[in-house]
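Taking the form predicted on its own, here's one chain by itself in structure tokens.
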Amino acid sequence: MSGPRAVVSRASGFSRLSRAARLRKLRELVALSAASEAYLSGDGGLSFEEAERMSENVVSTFGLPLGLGLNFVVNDREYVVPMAVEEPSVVAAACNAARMVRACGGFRAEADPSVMTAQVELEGVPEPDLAPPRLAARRADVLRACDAAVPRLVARGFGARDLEARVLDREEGVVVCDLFIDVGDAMGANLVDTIAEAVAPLIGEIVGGRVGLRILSNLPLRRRVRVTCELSDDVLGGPEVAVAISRASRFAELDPLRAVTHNKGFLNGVDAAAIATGQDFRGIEAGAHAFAAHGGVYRPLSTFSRTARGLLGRAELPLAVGTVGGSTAAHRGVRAAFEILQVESARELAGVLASVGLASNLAALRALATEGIQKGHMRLHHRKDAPPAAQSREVTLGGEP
């Protein structure tokens, strides 16, 4: 999917270029195949036949603007990030925040192995408290059965890694067995669903009761990504701005109502890049919000804290993404997006998406803490109502609404 890697993500004045000039500049930033160049030079649409294979009851296709997140440096590598989103301030915000972070060394990201969680539920288990030790005693047998259901995954070096049983309701004998599966570079939903259905009879035989649901969880707690960035006061616009951003971040830590909108600002960037690369953004959103509330109180996914020099930004969340399977082969636009992005694994992709999220979050907090979110956001928003010749190319650091 990714060819020889020679990427430059800095392109000053890109938003002021004509479409033809932007495409020429993109070819300078990233090497593209002829097929991707042809797709990007067209209207970005799918044929009806392609759409029919991807969905159900298809009558047409529905387009979104495909923009470029520029200036990104993650783990010392340059990235041009495709972003599919209808709100111009989201792309503009990410680009500007990435430029600030770039000046201070870029983002640092690390992602766990791609371990997804499959769940097998049982009801009416006669001795529910004995279910966990019984399954632990047969752990090797259960994991072998899991691997037998996905031989091609195992042949690539991945597969079942562990299991854990929990009693959910003693009175009704409700037990769940969580199966932890390394799915490699796939998002993994179909793989873990296949495993859950295949191994459920054996689990039922071991613990008794009736087999209930057999399905993945969209809260893959063993598949997290963490990203950080450091920014100097000078880059941010002075120590007063840095202090204001840290206070705005603290507000989200103290108030769940604010934390929801804070997290929406983070997910603006994640979702836009996830949609462009054909990811299950609905599953990403569900997992992110569940993780934010996992401790019993809804919390921010990201924080910005004051340092001696400026700010330290941090974010952590479960992020199930894939570079193979799903729409990555079926959608020409997704294939073109991956050529632009030039990632080599699902873990690398997770790190880039989380970095885009942190950039979006930083931009929104900076706008909120200084001029307010509406000034720049509405300036770009009104482009939707203006004739093309009158549309402003001004850049904003907003993006949270």
Ligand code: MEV
Second form
Amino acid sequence: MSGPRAVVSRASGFSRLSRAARLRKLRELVALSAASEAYLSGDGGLSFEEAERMSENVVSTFGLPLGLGLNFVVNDREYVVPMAVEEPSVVAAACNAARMVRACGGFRAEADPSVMTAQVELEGVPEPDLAPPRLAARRADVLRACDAAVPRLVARGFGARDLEARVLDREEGVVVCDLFIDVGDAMGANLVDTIAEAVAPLIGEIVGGRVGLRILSNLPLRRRVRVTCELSDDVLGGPEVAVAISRASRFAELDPLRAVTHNKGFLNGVDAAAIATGQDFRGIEAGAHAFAAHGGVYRPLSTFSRTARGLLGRAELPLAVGTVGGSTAAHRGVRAAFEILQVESARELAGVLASVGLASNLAALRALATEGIQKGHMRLHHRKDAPPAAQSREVTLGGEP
Ligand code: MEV
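What's the form predicted in complex with the named molecule like, now that we've got the form predicted on its own?
In what comes next, the whole complex appears, and the chain from above leads the way.
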């Protein structure tokens, strides 16, 4: 990741500005193309023709509010984070938490190389226990065949990295070969599906039996992102608030029912930024919840623990996101979102998304552990029922964004 940029995302009082003033402010923060300016000044969404190219049986399009996550600093870089979400207070909450974290040095994020998992399933394998060693012995041939299916990816320095075979059912000879592919800056679903289909006959030849499914796994265990933040008691509102947040986090560690809601709060931020940047948020959700349950008990993806002078927030999850491919080029709103976010790689994007998740989680725990969530949430919620002119600019979960 490169060094600090000129962009400064801290835009106090942003929520109280008119739309035109917000867009002016955004232009001060990030350089926007004429196309993105036009998109952001309009009603958003897609033309029918664009929508037709993306899906089937299209009769119309479906809009969501696009807000800006402000105050984010990740690895010493400033980010303005586009967030598409219908739930009131998600954006405001993330901004408020990001402001606290920013005052204490920002988020630290680190993402693994973009290694996706492709699966080739085999059935009726005659000697299933010999399949893993047989595949290990032909590892180089299989990886070479994987690479041959995606020459352009390989030319960019990415491609097949490893394989692993597991016996799933000895009686029926069900074996799976997991292929680990570095997909670079793509989310990678199409790349690894192409590889799985191309290499399956060779794998079948090596281990015998019939080739079954050939598809990615949405639990990319080798594509994880880790994020941390440290907060002082002062910035949180005192040591009692820090203790209350750590207790709220502990509740999620003790109880899977609570952990699900805790993770939902974390994913509020991840999904909003993922949707704005055109990511496969269903894949993200599937992977995140599977990872949460991976140890056999459903656990929180993030925790906040007490330190001598405040709190340490930590999160880890698999995150398959891309800056190229998918709808990143097909959707004008997504292109505008990338101009706003200014990330240079899929790994950087993963770090920002996880930071937004941790911010959302922190804001939720802070509200829950102090005044409760409803006061601020309902104030924003009721805004939906008011006629546009009467709508308040108030925002909540700890102040304005
Ligand atoms: C609401 O969208 C999210 C929360 O329920 C998260 C949580 O309980 O931690 C407030």
